[in-house]
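Only one chain comes next, encoded as C-alpha cells, the form predicted alone.
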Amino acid sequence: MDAILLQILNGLDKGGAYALIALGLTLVFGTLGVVNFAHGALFMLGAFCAVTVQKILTLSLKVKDESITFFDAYKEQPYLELWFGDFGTKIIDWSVPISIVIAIPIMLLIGLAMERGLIRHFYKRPHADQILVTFGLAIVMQEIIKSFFGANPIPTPAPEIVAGSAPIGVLLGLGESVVYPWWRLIYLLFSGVVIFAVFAFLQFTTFGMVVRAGMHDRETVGLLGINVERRFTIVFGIAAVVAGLAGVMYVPILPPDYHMGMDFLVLSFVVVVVGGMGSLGGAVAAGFLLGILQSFASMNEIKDIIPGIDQIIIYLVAVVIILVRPRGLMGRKGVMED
C-alpha cells in the first residue's frame, strides 16, 4: 500500500509537468491552429529564469575570512548577505518563489515577440511547416541557453523550509515511514492552481467567452467586430507563461540544463494526441493519467518482468488510443483529421 501511494503521487507529480506543458501547446493549437514544437523551449526558459534569477541573488564580493588566523584568506559573500544580512541570506533561499514574480512578465513579452514576430506568418500554412520552423526555433534558444549557462545541469535548490519531506504516512494513518519531499507536494498543488486558474479565466471570463467561441467558429466571431487575432496573440503569452511557471517550479526536482525542454515535449505532445488535439480538458487529464503510468512502470517488480517499459510505456499507451480512437480520448471530431 505505501508504494503505491508513493507511485500514485510521483505520477501525479510529474502529470502536473506533462498537463502544464500539454495545456500550452493545446491552447496554441486550438486558437491558432499551429503545433508549436518550440513549447518546450518555453519550459526550459522558465526554468532558467529561475537559474539567472539565483545567480544574480548570489553575486558575491571576496571579503576575508576572519575564522583564519593563521595568514590572510578570503571567502566569497553575496552583496545581500554583505547590505542585509541574515534577511539578505532569506532573499537567497527563496529564490525560486521569487522568480514566479519575475518569470510571468519575461514569459509573457517572450510568447508574444514569438507570436508576432513567427508564428503568426505560418498560421495558414501546412502543420508540417509549423513544425519545422517551431522545432528550429527550439534548437536556436536551446544553442543560446547551452552557450550562456554551459552543458551541465545547474542545481537550484528549494527554499530552506521545504527541502526536507512531509510525513504524509502519518497524516493518512500509514505510519511514520511513508514520507514525500514537501516540494514535490507543492509542485502538485501549483499545477492544479494553474490548470484550475487557465480553465475559470476561458469558463467565465468575457475575454474567455470569446476565445472559446473563436476556437471553434473563428470567422463568425470575427463577423461580430471582434478583434480574434489580438485575443488569441494574448492567449499565445498566457501559454508562453504557463509553460514558463511550470518550468521555475520544476527546477528543485529536475536540475535545468538545456535540452530539458525537448526531453519534456516530446512527452508532452503524446500527451496532448492521447487527449485529444483542441482538447483543453483532454490534455489535463492525459497528462495526468500519462504520468501515473509512466510512475508505477517504473516500479522495480515491472521492470525486472518487462524491462525498459518505463521509457515506453506513454507511447505504447498512444500507440494503442490512436488505433482505437484516432482523435484521442476527448478530441473534436474534424480536428486533424483532414
Second form
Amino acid sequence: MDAILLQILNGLDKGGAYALIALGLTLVFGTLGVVNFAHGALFMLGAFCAVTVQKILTLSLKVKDESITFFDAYKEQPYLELWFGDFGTKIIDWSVPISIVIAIPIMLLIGLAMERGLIRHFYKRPHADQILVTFGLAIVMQEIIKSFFGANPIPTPAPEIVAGSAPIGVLLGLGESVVYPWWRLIYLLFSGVVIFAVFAFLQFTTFGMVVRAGMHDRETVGLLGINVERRFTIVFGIAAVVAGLAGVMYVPILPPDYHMGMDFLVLSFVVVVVGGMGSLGGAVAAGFLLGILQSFASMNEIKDIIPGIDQIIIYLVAVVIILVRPRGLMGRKGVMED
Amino acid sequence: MSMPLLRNDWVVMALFTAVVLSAPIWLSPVGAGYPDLLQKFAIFGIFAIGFNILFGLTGYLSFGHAVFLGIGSYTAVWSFKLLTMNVIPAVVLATLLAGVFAVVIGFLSLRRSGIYFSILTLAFAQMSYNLAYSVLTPITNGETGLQLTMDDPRVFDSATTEGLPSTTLFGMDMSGYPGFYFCAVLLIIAFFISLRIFRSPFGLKLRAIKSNQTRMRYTGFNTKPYLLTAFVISGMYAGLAGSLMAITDPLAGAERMQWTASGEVVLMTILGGAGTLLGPLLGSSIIKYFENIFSALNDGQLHEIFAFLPDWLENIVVAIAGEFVGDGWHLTLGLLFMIVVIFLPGGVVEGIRRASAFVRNMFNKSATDESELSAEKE
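So the form predicted alone is up there; where is the form predicted together with its partner chain?
Zooming out: every chain and molecule, the one shown earlier first.
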C-alpha cells in the first residue's frame, strides 16, 4: 500500500512536468495549427533561466580567507553576501523561486519573438516543414546554450528549507517510512496552480473566450472583425512561459543540461497525441496518467515480470492509443484525425 | 533534365558510375580524396537515397529510420562474430533482417498518416533504442557497444592466432580503398534501383499518394501495399547502410538508433532536395564533408585563415566564427537546416535549377530585347 502511494506520488510530479509541456504544445497546435518541435527547447531555456539567475546571484569576489593563517589563502565570496550579510546568503539560497519572476518576462519575450520571427511564416506550410524548421531551431538553441554553459549538467539546489523530505506517511497515517522530497511536492502543487491558471484564463476572460472560439473556427472569428493573429501570438507567448516555468521549477529535481529539452520533447509529443491533438484537458490528463504509469513500470515487482517495461511503457501506450483511438483520449472530432 | 539523353536510364547510370568511381581523383583537390571520408559519403548516400524513396516519393516523414541503421549494424557485427569475416553474408543478412523489422514497424505505423505516422515511427525507434541500452544487453552489449573479441566462434573461418581479424571480401582486406570501392559499388546499385523506382509506374503511384491519397483511394486504389513496399525498401536501404558502417568499423552502438540520428537523415534528404534523384546523395555528402572540415577546425587555424584582416577585426571574426566550428559544428548544421527549410524548401537541387533558369533567362532576355527593338523600328 505504501509503495503504491509512493509510486503514485512519484508519477504525479513527473506527470506534472509532462502535463505542463504538453499543455503549451497542444495550446500552440490548437490555436496556430503549428507542430512545434522547439517546445522542448523552451523548457530547457526556462531551466537555464534559473541557472543564469543563480550564477548572477553568486557572482563572487576573491577575498582573503581569514581563517587560514599560515599562508595567503583566497576564497570566493558572493557580492551579495558582502553587501547584505546573512540576507544576501538567503537571497542566494532562494535563487530558484526568484528566477520564476525573472523567467516569466524573458520567456514571454522569447516566445513572442519566435512567433513573430519564424513561426508565423509557417502557418500555411505543410506540417513536415513546420516540424523540420522548429527541429532546426531547437538544435540551434541547444547549441547556443551548450557554448555558454558547457555540456555537463549544472546542479542548482532548491532553497535549504525545502531540501529535505516531507513526512507524508505521518500526515496520512501510514507510518514514518513513507517520505517524499519536499521539492517534488511543491512541483506538483506548482504545476497544478499553473494548469489551473491557464484554464481559468481561457475560460473566464474575454481574451480566453476569443482564443477558444478561434481554436474552433478561426475563419469565422476573423470575419467578425477580431484580430485573431495577434491573440494567437500572445497565446504562443503564454505557451512559452508555461514551458519555461516548468523548466525553472524542474531544475532542483534534475540538474539541467543542454539536451534535456529534446528528452522531454519526445515524451511530451507522445503525451499530446495520447491526450488528443488540440485538447487541453486531454494533454493534462494524459501527462499525469503517463507519469504515473511510468513510475509504476519502474517498480521492481513489475520489472521482474516484464523486463525492460520501464524503458518503453510510454511509447508502448502511445503506439496502442494511436492505433486504437486515433483521436487520443479526449481529442475533438475532426482535428487531425487522419 | 531537359537534355533528352538524360532520359535514358543507362546513360544516366554510366555517367553516375563514372563519377562515383573516379571520386577519389576529382575530390582530392578539395581535401576529400581519402577512403574514410569517401566511404562515409557512400554509406550515408545509401541511407539518404533509401529514406528519399519513402519521404521524397510518398511524403510520409519517418522520424525513426535510424532504427534500421542500428539493426543493420548489429546484424553485421553478429555475422562477423558468429559466421565469418567475409562481408557478403553480413550485408545480405543485415539488409534482410532490417527488411523484416521494416515490415512489422511499417505495417503498424502506416495505419496512420501525417504527424501520427511520424510519432509512431519515433515511438518505435525510441523503444528499440531504450531496449538496446537496457534489457537487450546480451545481444547489443549495452553502452559499450557490440565489438569483435578473440574468442568469437566464427564457424566458417579458420582460426587466427594473432590479433583481431579485419573484415574481408573473399580474402581482400576491406580497409582503405578496397573498402571504399565496395561501398561505391553498392551505392551504384542502390542508386540504380532508386532510379528505376523513380521512373516506374510504382514510383508514379507513390507520387500520386503524396499529392492526393484520398483521390487515389476514391479511384478504387488500395494505397497500403504500395506504401508498405516503399517503407520496407527504404528500411532495407538503411539496414544496408548500417551493415556497411559495421564493415568499415566493426563496432555497433545503440546511439546509432537514437532519434537524433533519424533527424540527421531527414536533414540530409531535405538539404539535397527531397523527392529528387540526386538530392539525397548531394545532401549527405555536403553534410559529411562540412562536418569533416568544420569539426576539425580550431581557433589557431581560424587565426591563420583570417590573418589577412587587421588584428582587431581578426580577433572579432575568429571569436564569432569559433562558435561555429569544432564542437560548435552542430550549431552550423542547425542554422543551415533552418535556412534551407525557410528559403529553399526544394534543397540544393532546387537551388541549382533556379540558378540555371536564372542564367537561361538572362540570355533569353537579351535575345528578346533585341527582337523587340527591331520590332519597334518597323
